[in-house]
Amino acid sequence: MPVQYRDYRHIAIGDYQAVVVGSGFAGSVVARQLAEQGGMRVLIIEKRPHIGGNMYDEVDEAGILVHRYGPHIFHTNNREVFEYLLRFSEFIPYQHRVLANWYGTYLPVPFNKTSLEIAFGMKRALTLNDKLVDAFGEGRKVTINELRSQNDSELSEIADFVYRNVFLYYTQKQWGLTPDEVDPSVTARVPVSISRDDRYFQDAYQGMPKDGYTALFENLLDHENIDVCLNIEAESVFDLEFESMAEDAKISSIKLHDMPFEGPLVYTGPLDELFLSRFGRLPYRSLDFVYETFDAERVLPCGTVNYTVTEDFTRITEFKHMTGQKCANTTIMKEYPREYNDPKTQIPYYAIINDENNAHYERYRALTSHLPNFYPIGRLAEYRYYNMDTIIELALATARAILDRQ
């Protein structure tokens, strides 16, 4: 049976034992587990006109399968997570590779031994490589901050090159900050690799859903106990009741269709938006995407090229490298980072993590602390960065916790 879509105006909220806000991996996996393992009727409320969250893909006018919210490559070391997804989609093999366009020359990213040779020449690279191996060990991955902290002139030479030509401008474009101002957990995601492994990810399980992510989500939500309402913002249908009129008063209950809902409420959206930004909006970075189609089989040497020293955009993605699609033309996508200003016209992609913003988030989180049936989960609801596999792992754990309490 296909996904069961419903008109929110006509549902009877009393028919459902659980409500999930958002149909990305966090919400969809929890919904499936509650419906399948717990036999619960689950209502999904989704603000967009489609399921799948940021993983949504579709065929464009040129016949190319494109990711509408940036490229998504599945990778994990968690066998349970990978086998869970295999229930809903076959996967085709794909090893993601990224190149940096360094003034017209391509450098592998993460910066590795091959990058070292291209940047410094073979002879000089031999000496610098020996220094890296002596300092950190063969095969290690070293963060740019760790490399910059070494008290050695030749290691500093490598660090300065990588910082200036791979990190500095790219990070300024992506975050509107210098690398020094960005949380170390962010810069650590793109290390310097002391090896020739040019894969962007080294996880044991990597690949792409054979028929695309949207088809995977359609299978994931294809269950008789799951109903989906599209184009519905939670803040427009949740009636929040507070313990008092104080600004920091905690939620005592949430009503839907004028009825207090006492079953599990799984929330995957921005927590500040649920409270109409009463303490001010949480800072995020947003993205604009520009698509171009060419009458050529391929125009890039790999799936993604990062522009680390030139251009206003951060990267170009060519989807056919990832999907394995065979046709005479191709579509690419350029990404332009933007400041997040308007929830009505922009999408919050990346939380700007620092102590001040974390404290800002915790003020919102405290409003829900006395509500035992409220479960915030995911990048937006928890104001942090997660890879897809971690989200799925957390969703499975959240569903188990909910079912254990029933």
The other form holds:
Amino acid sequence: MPVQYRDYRHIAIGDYQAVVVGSGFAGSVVARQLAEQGGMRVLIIEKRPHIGGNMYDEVDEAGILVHRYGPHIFHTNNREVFEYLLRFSEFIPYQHRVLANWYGTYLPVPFNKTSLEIAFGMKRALTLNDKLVDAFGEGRKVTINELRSQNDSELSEIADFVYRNVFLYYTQKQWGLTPDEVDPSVTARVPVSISRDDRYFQDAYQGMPKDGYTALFENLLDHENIDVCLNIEAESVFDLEFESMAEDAKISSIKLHDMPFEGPLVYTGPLDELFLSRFGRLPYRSLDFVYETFDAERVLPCGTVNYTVTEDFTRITEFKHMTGQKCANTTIMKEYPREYNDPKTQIPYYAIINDENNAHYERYRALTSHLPNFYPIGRLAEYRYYNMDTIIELALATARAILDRQ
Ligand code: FAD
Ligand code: UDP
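Moving on from the form predicted on its own, kindly provide the form predicted together with ligand FAD as a structure.
After this comes the whole thing, all chains and molecules, with the earlier chain placed first.
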């Protein structure tokens, strides 16, 4: 049985025990669990013309399976999460590798022993590597901030090099901020590695869904208790009632089709958009993706090349490395970071996490925090920088919490 798509105008809201906004991993996993474990009828409202959120992939005109919202590589240390996904798709093994294009020379990223040798030459790299091993230990991973805080001239030399040649310009492009200005957790995602391990992720379980993410989502949402309405924005069909006219007044009820909805309401979109940005828009970064097809089997040496010192785009991804697709041509994608200004034409990809923006988010969160049936989860609704596996873990926990309350 395929996914059951419905026209929102013709649904009877009384038929559903739960409503989910968004069909990325956050929304789809909760929907599946409520439908399967709780026997609940679930309605998913999705504003894009397809399911799968940012994981959506499709075959392009050249016949290449491409990701439409940025390259997505699955990796996790959580066995339960990986086993859960295996119910909906086989996975092919894939270990992501990234090279920085450093003025035409390739440097492995995360910066590791091999990068040290390329940057400093074999002889000097030997001394510097000894210094790193003495200071931190063989095999350790050290964030750029930790490395920069060391009071040693040789460690500072390495730190300065990595800061200037790997982090500075890439971060300025990506965030419009320097590495010192972004939350430390952002650059900590890509620590310097005192080893030869050149994999981008070291998690125990890594891979790509055999037939792509969209096929995985089709299986995830293929359940008799789940209906999906595409091209519907929650804010256009949610009728919010407030306790008073005050700007900070909390929601008293959420109506759909003129009826207060009492069942669980799982919301995975940006929280400010639900309130028509009444306290001002939450800051996000967006991206433009530019694709190019070549008459060649492969054009890059690995899945992604980062441009850390030149170019306006941050990285180029060649999908065939990740998907294992075999054919005579290939498609690559460049990512151009953008300010997020217009919800009508842009997608908010990255929350810009800092104290001020977190407080701004909490102001929106306070409007719903008292509602026992409202569950904001996901990268957007929680204003967090989550990977797919964390989202799935949170969605499984949210579904359990909802079912425990029934
Ligand atoms: P989303 O996937 O964004 O889904 C939210 C859904 O809600 C969307 O379909 C959206 O259209 C819908 N929606 C939003 N607002 C409304 C509304 N008002 N009404 C109706 N529908 C609405 N993670 C990894 O683990 N590995 C990676 O390699 C990786 N690469 C990434 C690359 C990029 C460029 C980006 C931006 C993210 C990457 N991620 C990666 C993170 C991953 O995309 C997120 O963890 C994941 O998308 C979170 O799932 P979600 O359901 O919370 O959000
Ligand atoms: N980063 C960088 N240079 C790189 C790779 C990463 O400066 O070559 C920084 C940059 O600030 C980026 C962050 O580290 O936003 C996290 O990188 P990651 O690859 O995890 O970003 P994502 O894949 O989530 O966009």
